[in-house]
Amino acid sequence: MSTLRIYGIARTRAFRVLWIAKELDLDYEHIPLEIGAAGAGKPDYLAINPNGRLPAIDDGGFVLWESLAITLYLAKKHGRLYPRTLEGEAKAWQWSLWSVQEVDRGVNIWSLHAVRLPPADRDPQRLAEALKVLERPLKVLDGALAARSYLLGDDFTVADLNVAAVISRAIDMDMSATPRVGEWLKRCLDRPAARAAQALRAQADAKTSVEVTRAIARHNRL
């Protein structure tokens, strides 16, 4: 029996944790908990993550939440995809924190108003604002990839996984202004583990009602 439990439906940020679990070939139990009062708001889950957010893990009794903290923890624990030097570790943290601060919200707004919401609910102004907000950080990312295949060098690491997972829903965005980002993102998402996690997310997306998608946009002010 697996000692690792991953809480969260793959449509949420649990996608990031499922991806690294597959990269590391971990034995895990996936508990596809939904957002809201009937899922992440239930008392038994709030005992795991009092924020009522997804995802969280229980790794043999060690409970951890915040998706990118979880990916960093699992990579370091299992000795794969994690930088071997202090400097590399710091860069992995840098890019992980950067992705949440600079691109996470913009990508979520873009994906809702370009793809996920029904056409009648999409707001062209919100879409344009998201693209404007993303313009500068995507250029920063493009510049970082000018002389290397991945963020820390020639090899794919947890830094790439974290950033690519955060912006993964932008795979269909026009990246002509930042072509290196587009090529890098495709390389990351073409990995077998990424494709497996994306399949789980696509299944979850297909089962998500329009009402839930609208609720996600309202709740997160997207």
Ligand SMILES: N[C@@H](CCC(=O)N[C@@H](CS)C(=O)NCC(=O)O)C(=O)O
The other form holds:
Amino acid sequence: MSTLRIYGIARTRAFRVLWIAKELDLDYEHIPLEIGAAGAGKPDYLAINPNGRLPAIDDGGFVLWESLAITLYLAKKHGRLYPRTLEGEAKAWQWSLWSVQEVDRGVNIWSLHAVRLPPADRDPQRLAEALKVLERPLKVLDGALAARSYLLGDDFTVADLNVAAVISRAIDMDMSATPRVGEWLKRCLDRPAARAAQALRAQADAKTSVEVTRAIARHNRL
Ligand SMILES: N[C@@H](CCC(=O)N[C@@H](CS)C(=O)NCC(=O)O)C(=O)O
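Structure of the form predicted in complex with the named molecule, given the form predicted on its own:
What follows is the entire complex, opening with the chain shown before.
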């Protein structure tokens, strides 16, 4: 019986946790909780994550929230995709924190106004603002990939998983100004585990009502 429970519908940042669970071939139970009062706002989930946000995990009684803390924890716990040196570990933290600070909100807003909202609801100004915010960090990422195939060297690690997961919805963005990011992102998202997680997300996206997507767009801020 699995002792790892992953909370959060795959459309949310739970996607990141599902991806690493599949990379690590973990036995897990997925609880596809929705955002809002009927899901992540309910008292029994707030007892797990008082922020009322998804995802969270319960790993045999150990509760953890913040998607990228969870991926780092699981990779380290299972000794795979995790850097072997202190410096490598620090770089994995660096890229993970960087991705939340510099690109997470911009990619979300871009994907809502470029892809996920019905065309009539898309706001070109918000799209342009998101692209502007992303311009510099994507150049930084492109520069980091100039001398290596993956963020920490020749091998795919949790650092790549975290950053690629955060920007995964930008797969259809024009990356001609940062071609190495485009190629690296495709390589990361082509991994069998990433494909499996993306399939779960696509199913969840397909089931998401326009009203929910509109509510998400209203709440997302740069
Ligand atoms: N930094 C958090 C962000 C979590 C987060 O905002 N999740 C969204 C779904 S992707 C959520 O639960 N939103 C609920 C709400 O806004 O009420 C993480 O990476 O886990």
